[in-house]
Structure formats: structure tokens, C-alpha cells
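Just the one chain here, the form predicted alone, laid out as C-alpha cells.
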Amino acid sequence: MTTQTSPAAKPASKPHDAEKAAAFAKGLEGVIGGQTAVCSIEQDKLIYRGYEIHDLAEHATFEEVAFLLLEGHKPDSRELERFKAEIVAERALHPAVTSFVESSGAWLASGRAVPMDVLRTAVSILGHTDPDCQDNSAAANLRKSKRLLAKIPTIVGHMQNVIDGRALIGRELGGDPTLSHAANLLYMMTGRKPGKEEARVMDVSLILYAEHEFNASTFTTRVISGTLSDMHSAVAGGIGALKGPLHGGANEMAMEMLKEIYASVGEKGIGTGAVDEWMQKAFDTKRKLMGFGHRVYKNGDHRAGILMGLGKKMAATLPGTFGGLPAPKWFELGEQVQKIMLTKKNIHPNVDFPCGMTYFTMKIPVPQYTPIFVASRITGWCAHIMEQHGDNRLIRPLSIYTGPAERKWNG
């Protein structure tokens, strides 16, 4: 009588096994998994094409940092001037995803769909819609990443406008010609043209989530690319990426666990022992606190300071509540939260801690963060996918077997 082998015995072993098991790092963490030219993250820095963030962010627009990206270089003033206007010359969207959008409020309101569902699926729309779809040539790849970049805020402004009960703003041009892309954002998506200081605040969030190396989505998109797909494919599956909360949906996760720690201690129990009672509860109960800690950064994440810095400057000026809460508020009890982190557990913030206090002050419905992200991210997400259609090698990593040994099927 043949005894077959349990599932759970060891499989056999190979001679390539130990050398694969000496490489193997569970989530690829510390993997190599190619070149780029485009971005390049250290402990103490953070790259875009040789410009540094805090650079970036003090003196650069989000249009300067988006030419940069996609198109390679700096750019001077005529070449900024053009690829403006060729990003508002892109801004609306084709009948077809327009329709799209607004027939997605029942979705949403019933909860089979959240913002970036419809977002992705937007996204493949507008595929069918471009005339260079199929096309992965550097040219057409370009034109594709600029309608990309001019036509996902649209989608976001469309679909808050559908969630609202309100007429899409800037039908029939995508918005407001005159505004800049991150007022212009924040136009379509609230009606209301933002004041200068609130437009600058957004134009540097871009900024800093625009690019950020082989991270999950971006690698997602290299994967796609690396096939020889098309660029909406990729992005689409960047889109999926980014959507789970251990990526994108981090600052949305933030913000609302500060709104539980608001509704549990009150705001006479900001700045008192209420909220560390909160915290250690939550660390007792191996509560997963979202917008701290980063797979890469050891000793804190440099685009969390600048962000947080902006916006508490930012909410000191704003009149009124939000959630119950003088913006200012938000950030003293954002600021406790993460002085406890990093004396209790030693973690620092990333940036999504402080975008969650950021939009939530200027008043972004939170289910929009992570579309937004996408809004700044398809710079980065393109420029990748032109550099792995331009130097290409299929992405095929191995792995290590731990199922069954061989066994006979009819043994």
C-alpha cells in the first residue's frame, strides 16, 4: 500500500534551493529591482532627477516638478509656458468618461464602489479614448502621460461633483483656464476658487507625493509596462496599487484615526493625559496606527515635515470649524500623536500623517485623498513607464516552493 505524502511535509529538495533561500527577503524588502534615472531615495535625502524635495518644495510648481519628470529636464520659461498650456488644452474629458462618471453616484453612495474604483475604471476609459493608446513608442508615451495628467483631475472634481448632488463644474474645459493645476483641482472639486496660500499648500502636497522611486504602485506599473502593455493599463494597475491602505489609502486612515481619538477624548482632552491613555490602548491591542513608519526610512520621512509645516501655518489663518475643531486644533493634537510615537514606540510620520490634518482643514472630503495622490503620483507612475518601454526586460522574479513534495497522481 502506497501512503501518500501529507500536505504539510517538506518539499524536496533541489540544488538551487539554499541559493534562492539566501536571496529570498519576504516583501522584496532590501531587493535591487533595477535602475531609473528618475528618482533616488536616501536616508537623508529624497531626488527628483538630481533636484532635492526641500528645494523643490520651497521653489519649484507642481507644473515645473511635472515637466520635469515626464519630460526629463528643467524647464525654461518658454518650455514651461507651453507644457502649461498644452495640460490646460487636456483638461476635459471625453463624453464617454464624463458618462461614466456621472452614472457611478449609486456606487458610491451604496458603497460597492469607494472614489478610486471609479477612478481606475475612468482611467481604462480613457484608453479607449486616445488616439495613441496602443501605441508605446517615447512619442505617443509622452502625449499620453501630459492627457493623463491634465484629464485624472478632472475625473476626481466630475466625481465629487456626482457625490454632492451638484452639476459637474468645468464641463465643457475641464475647469478654470487660468487656474493653476492645483487650484484648479481644488476648483473642480468644490466650486470654490482657493485663496493663495491654500492653492500653494495643495501645489506643494503634489509635489511631494509626485515621485518616490520603486515604491508598490510605481513598481506595479513597471511590472505592466515591463510586459510591453500600454501606458492606461499600467496606470490602472497602479491605481489598484495604490489603493490599499498599507500605500495610498494611508492618509485617509490617518485622518480618521484622529477624528476617534477627537470623538473619545473631546477637545479639553487635546494636550492632557487622554490622549496618551488613547495611544496606549491602541498599543496594547496591537492597533496597526496609520501615517507612521516607512519600509525605506529609518530616521523619518523629510516630506512629513515640510507638509506639516505648511499646513499648521496654513490653518492658523482659517476661520470656523472643521469636524467640530478649529483647524489649528487638529494639528495640536496631530503633533501630540506624534511626539508619543516616536517616545513610546520610536516611529517616526511619513507624509501621510500630515496630508490627513492638511485636506482635511481645506476641507477635501477624505475618501478623496487617495485619488488625489493619483493626481500628483501619474508623473511619477509615467515617467517609469517611459523608462522601462525605453530599456526593457521582462520583470519575472523567482520564488521559493514551500508546498507538497512530489508525489504520484494516481499513487
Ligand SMILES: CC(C)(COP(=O)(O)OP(=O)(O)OC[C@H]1O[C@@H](n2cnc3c(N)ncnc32)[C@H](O)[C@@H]1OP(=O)(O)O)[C@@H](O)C(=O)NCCC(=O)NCCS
Second form
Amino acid sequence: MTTQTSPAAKPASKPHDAEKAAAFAKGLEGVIGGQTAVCSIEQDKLIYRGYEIHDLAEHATFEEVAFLLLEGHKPDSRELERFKAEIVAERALHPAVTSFVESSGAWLASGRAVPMDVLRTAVSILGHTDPDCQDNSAAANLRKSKRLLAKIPTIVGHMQNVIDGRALIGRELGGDPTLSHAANLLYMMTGRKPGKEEARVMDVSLILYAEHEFNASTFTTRVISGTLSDMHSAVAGGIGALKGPLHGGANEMAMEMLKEIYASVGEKGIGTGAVDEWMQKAFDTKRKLMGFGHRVYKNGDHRAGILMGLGKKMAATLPGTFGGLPAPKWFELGEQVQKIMLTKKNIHPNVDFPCGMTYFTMKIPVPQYTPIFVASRITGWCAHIMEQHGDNRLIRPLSIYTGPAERKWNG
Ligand SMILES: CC(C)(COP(=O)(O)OP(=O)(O)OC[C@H]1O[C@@H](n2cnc3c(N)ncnc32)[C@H](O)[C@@H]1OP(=O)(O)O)[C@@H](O)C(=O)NCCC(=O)NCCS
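Give me the form predicted in complex with the ligand now, not the form predicted alone.
Following is the full complex, with the preceding chain placed first.
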């Protein structure tokens, strides 16, 4: 039997407990997790590669923003046409992905799966069908980014067709090649080509959702790609992180909350103290109100006002009722809730709050709000995955041990 000698003691490279405790921030609040050239968040500005979000929401299209994030600069007209043609050409799904989505109907109907789960699995299968799946080179990553960007709306559209029990729309081509990313997404979900205004509101919502620095899902994609794992694995992880109600899932929960308030106060209660009473009960029970608050923004989310303004303007033109209420009434209720939150709690809405009302009055089923977020955020995730792979170092923080003191197994 050979005796093993202990390796020579290495100089201590880990911080001591006191240093760890001093550096610790629960939820990594305030911790700088890396460097990025993709996006900058400041209290008074949100910037994508040098361009401010109000400027982009007013003057750019989602396709231009997607190009900016993925290819790194503002496209000229030829680059944009080339990019749009590349995306349109990649919209259709491999039959393996289509057949998985078709087979997901029973899980969705039983509630065992929600659309975000089906989308996550479908993205994993997309990886198996992608010839570049295991190639992490910059060129392969860019090709995969474009395929993911093109195919995710097709998955979302087909999934909604399955839920609605109708034939898949745009099965051969992934929709209508003449439609923009935003308009095609709506078309594939509903079979109806949206009007110009509706398509633009969706387009702007996708611009607003495209990128947000080191948020939880993007950080997840960077942690996964930091192990030199592949883009599809990182995106599947990102979808899992985005699903949570404290992150992207908040756009669905914000609308569910508004529906709950309406069910409680009725149409006549909107604009009255009945809403204040509902909110007070929520405060008394320490309930988190979805679509409010932000880890970074303390004076409000720049994106929320943009989407609120657009959604409200569109709602004013919409005839009929939505879940029992005329479209403008949902915004009236939303504005009242915002006002009470600000006055009583000094907490501002985030982009998910107006998103809920906006998508609801576009007649989009609530469980698809977060998958639509994915159809946009895929651009930011892929930009970060490429940045991580381009200058990689494994992401591996430390922890503070809080378990039992060392003890003997046989003692
Ligand atoms: C986004 C969010 C997770 C940020 O969390 P955080 O930075 O950890 O902030 P905290 O949860 O510690 O909140 C700080 C304080 O504000 C309160 N607060 C924050 N967001 C709140 C909300 N949406 N509703 C009610 N109270 C809220 C907390 O209860 C806490 O109060 P306390 O100090 O009295 O305990 C949190 O604001 C939240 O849960 N919001 C709702 C979900 C949501 O909209 N997510 C989308 C984010 S873009």
C-alpha cells in the first residue's frame, strides 16, 4: 500500500470569514459581476450600445435594434435588408421541433406545463437541429443567434395555435415573409394580420424588452456560457430564469393582479376608494405587487412610461370590451394603482406593469406574455453570450458557510 503525502500547503488565496462577511451582499445587490459593451443602466438612462432607449423607441425598429445588439453597430440600409432576409429565411422550424410543440397540447391543457416550459424545451430541441450547436466560435454563435431570433416567434405562434386547437399558421415558412418580426409574431398567434398601429406597439415593446444588462436571466446565460457551454444551453437556462414572477414572469402576474382588482371592485369601483382599500389590504398582508419595484432603478424604470403612453393611446382607439372592461378603463385602473403605489410606498412601476395592460388589450393570452418577452430578449442574451465567449473567464463566486461545525462521521 502506498502512503499518500499531503500536497505542500499553498498560500491562502481565499478571503477570511471577516473579509467575506464584509463583501457579502444578499442577492448580489450592488455587486459588479463583469464588464459589458452591450448595455448600460443608469438611474436616469438606459443605453443599448450607446443609443438611449427613448431615442430607439421613437426612431428605430426592432429589427434594427436586434442588428445593433447582435452585430454590434447601427445597420446601414443594405446591412438591414440582408439581416431581415436572413431572419425571414430562418423562421420555419425543423419537423422535430414542430412535432414536439404539437405534442405539448395535453401538458398545457392539464396545467402541468405553461408556455414558458414548452418554449424552454423547444429551444433545447432547436439545439439538436442546429448544425452549429457545439461550435462556440464567433461566426457560429452569430449564425445561431439569428436562427434563435427567427425561430422563437414561430414556436410561440405554433404553441398558441395548439392551445387554440387550430391548424398551425405559417407552418411552411414560419409565417408571412412580408411581415416584420413583431407583426409576424402577432399573425402567427392569431391568424390575423395586425394593423400598423398595433404592429408598432408590439415592435416598441420588443425594443424595450430586448436588453437590460446583468439582469437575472442574462446573468444566467453568462454563467452558463462562461463554462464554455453552448448557446442553446445558455438560452434554455435564460428562459428558466426569466419565467420567475420576480423577473419576466411579472408581466403575466401584473395583469392577473389587475384582473383580480377589477373582479373585486367592479367597473364602478375604478377611480374610487375601493381600489385604495384593495391596495391597503395588500400592503397590510405584505403582498408583493407585481410589475412594481426594481433592483437597480430607484426613481422609476425608463421603459415603463414609454409603454404606458403607447398602450394607453392605442387603447383609446379600441372598440368593445376586454375581459369585461373597455380598453381605456384598464389603463385608468392601472394608473390609479400606480398612483397609490407611489404615494403610499414610493415604489414605481417597471416595464412589466404597462406591458400587462397593453398585451391584454391586444387580446394576447396572458400565459404568452413572458414567451413574447423571450422573443425579444433573445437578442440581449445572445449578445451577452457572444461577449462572454469572446473574452471568457469562468464565473465562480464564493459563499459564506452557515452549516454545522466540522464533525466526525463515526463520532
Ligand atoms: C423587482 C424586485 C424583485 C426587486 O427586489 P429587491 O431589490 O430585492 O427589493 P426588495 O424585495 O428587497 O424590496 C425592498 C422593499 O420594497 C418593497 N417592495 C419592493 N417591490 C415591491 C412590490 N412590487 N410590491 C410591494 N412591495 C415592494 C419590499 O417589500 C421591501 O420592503 P421592506 O424593506 O419594508 O421589506 C421587487 O421589487 C419585486 O418583487 N417586484 C415585483 C416583481 C416584479 O415586478 N418584477 C419585475 C422586475 S423588472
